[in-house]
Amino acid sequence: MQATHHSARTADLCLIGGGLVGLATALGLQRHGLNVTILDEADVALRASRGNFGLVWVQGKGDTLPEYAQISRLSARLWSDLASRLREDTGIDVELQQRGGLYLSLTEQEVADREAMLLRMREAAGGDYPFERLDLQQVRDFIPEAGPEVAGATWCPEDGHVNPLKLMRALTEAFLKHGGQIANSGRVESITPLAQGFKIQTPEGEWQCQKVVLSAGLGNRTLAPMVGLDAPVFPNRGQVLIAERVRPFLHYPTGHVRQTGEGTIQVGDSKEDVGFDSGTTTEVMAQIADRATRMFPILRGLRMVRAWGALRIMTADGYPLYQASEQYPGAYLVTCHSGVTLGAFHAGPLADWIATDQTDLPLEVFNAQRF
């Protein structure tokens, strides 16, 4: 009995944290023939994956770090392959659309500032960074319902969106179909480096593995030091509103408002520092709704159906943490706040790096030493 219990508790690799980041990475690791187990905290976890906006967004990402712009765009290019693979594996259509996206602004100054930022990014990318500045008339070519208060927008052809809940389900089903295990282990209590591999202690017992990947979002703060790493992450709350269905009018995602495949309207993009409080506040919801209705007056009469808050996993500079432990080889830290956009990057090049310890990517800029 003891033996079977013990053998069920080993894996080539354990990922701690079964959100979008952990699942996408795990799926990529399976391509290397690894036997992978995800240890997940179960449903009391602070789940960024359930609260997110579903954007596959490139525009403006990495304005102060060209390497981040590079991996975001790489991920956007890899996304259609990931979506096709998920559909083949699970039959689930994650509703990926990449026809471009618009970032609308209500003041001329904001449009000018965004254009200046994107021009700097184009220069940093050696001239290859597609975007256009649009005035209201041009915005209305994309979205006729844009309101008279819209001063303009920036448009990037590489932007898009997916259905985040379908994505979460598809990743989970594909991972399980390829022989992965998801253990609702409760919160990991300790990770002990062994002569060979690692021992992970949880309320549900212990696991042993050759490699361990920390993809536990905010939980990485306490886990990282156990394997000689540092994860200076903190929560940043975003609130999202869902309004009732309306006829399809938004055929492109925008930075603040998108329309789902079912016709419902998703509105968001608040950034607040509130510590570990994932609730919603009337004041912020009113601001979010006010901006959305000024952009799209068609939304004025709509009823709000649901609202939620979720905690983004932020670093001081907003960029990801990707780092291999030098002290305990075989341990890796993977943390970001753009789990959807970077999903295809995590399932591809990042998983390849963890599996082989080799990469051509400039991952060294993403280690925690920069803080």
Contents of the next structure:
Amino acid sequence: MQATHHSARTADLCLIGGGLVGLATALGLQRHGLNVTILDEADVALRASRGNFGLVWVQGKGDTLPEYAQISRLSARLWSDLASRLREDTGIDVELQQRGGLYLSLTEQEVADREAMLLRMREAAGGDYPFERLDLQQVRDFIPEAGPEVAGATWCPEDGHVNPLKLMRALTEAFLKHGGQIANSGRVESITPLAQGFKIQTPEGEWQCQKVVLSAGLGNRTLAPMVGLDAPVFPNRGQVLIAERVRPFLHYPTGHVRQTGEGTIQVGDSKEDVGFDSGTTTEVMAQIADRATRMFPILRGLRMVRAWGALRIMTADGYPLYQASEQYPGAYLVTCHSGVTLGAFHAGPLADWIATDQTDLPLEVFNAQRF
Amino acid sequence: MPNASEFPRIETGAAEWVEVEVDGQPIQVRAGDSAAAAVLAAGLVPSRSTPVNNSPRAPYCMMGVCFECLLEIDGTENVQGCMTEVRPGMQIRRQQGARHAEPVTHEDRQS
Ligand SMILES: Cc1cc2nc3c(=O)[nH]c(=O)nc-3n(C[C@H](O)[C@H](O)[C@H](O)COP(=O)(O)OP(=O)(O)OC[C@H]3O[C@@H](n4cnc5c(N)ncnc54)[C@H](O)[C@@H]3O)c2cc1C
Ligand code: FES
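Starting from the form predicted on its own, produce the coordinates for the form predicted together with its partner chain.
Full assembly next; the chain just shown is listed first.
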């Protein structure tokens, strides 16, 4: 017993943090034949991965950083391959749908501003950036239930969504099936760089590994300095409302309201700076419900069944942090706000970079020196 | 349609009989009964099917907790039958799968 336990405590590579970011990256690393362990906190942890909105979203992402637009679109293109691999490995259908998405607005001004932003992005992408501005009539071609207060929308054919909880489960099962280990060993206390590799101290004992990836979301802030990195991330709360399941009527995801494959209505998109408080407030829930029912009056008669708050992992510019430690080679920082969208990117090209220390991607723009 | 019920009624006194319809069939129930009790007493189970798998369900806790008793009552879907008292002429229907977002209408209810 003791011996098995002990030998289980070394790995080629340890990831600290087993949310969507850590799990997706871990799956990609396993494809390089690495023996991978994930060290994760207990169930009391803050977990954006269990509270998000499930969009695989392209439009508007990277409006001030073309490289971010590039990796978001790359991920969207890689997503169907990830979804089919997960289905083959685990039998779980993550309900990926990528037939396009709409961002509805209740004011003309907002539609105009979004169109201007997307036109700038199109220019930055050398003309290759598909989107359309829609008026209310055109919105109704996609969603007949759009209400009379809707001023218009922007439409992008590359947008989509998944079921984020099924995704968590599928990633976890696939990772375990490929021989990965998940240790719910509590909050990592220290990482010590050794002559060869790293030693990681947890409340449940020590682990040793050649490489270490920090994928601990908001926890990265305290972990990063232990390996010569900096992770200036902070929490930003989003509240989400869930309405009872109804027959399908919303056949495309929107920025504020979507319907899952099983009929559930999910409503969200609030942004609050409230520290580490992941609760809900009546005021914000009322605002969210008000906007959603103006966009889709048909929602008025539905019962709300749940609401929650969850904390986004934000940087000052909203863009990811991908960085290898120069001081302690073998340590990497991987964290971002849009971990659902970027899931296929993390499970592919990003993991390839960590495994091989080589990449054609412009990852240098995502290091923390920019702040 | 009404068939043998596992729920024989215990005589408790002199409540009036009230007529309601379940899926268009007239049923006699006692004033003060819940819609879920009416459905059970008439043996009309399963009284709903689930939205995701279409598996059969019937009223269970009878006290507003489990949501297994969802019915369509007077055109409103997903109503907790155990929390709804019968009224004369109440139109009760079994809840089949997910509700509709918009109010339902039944062409076949023209009488
Ligand atoms: C309301 C809301 C809506 C969102 N909607 C979308 C969306 O539609 N599309 C999209 O792409 N993204 C969305 N996101 C963002 C997305 O959810 C996150 O980017 C993603 O979940 C981040 O995953 P993560 O693994 O980095 O973080 P987390 O899920 O927070 O996981 C971090 C993990 O690290 C562990 N950990 C932390 N510190 C330590 C430590 N010291 N030791 C051990 N373990 C540690 C924690 O236990 C946790 O399990 C949304 C987020 C929110 C809050
Ligand atoms: S039977 Fe349980 S809620 Fe009605």
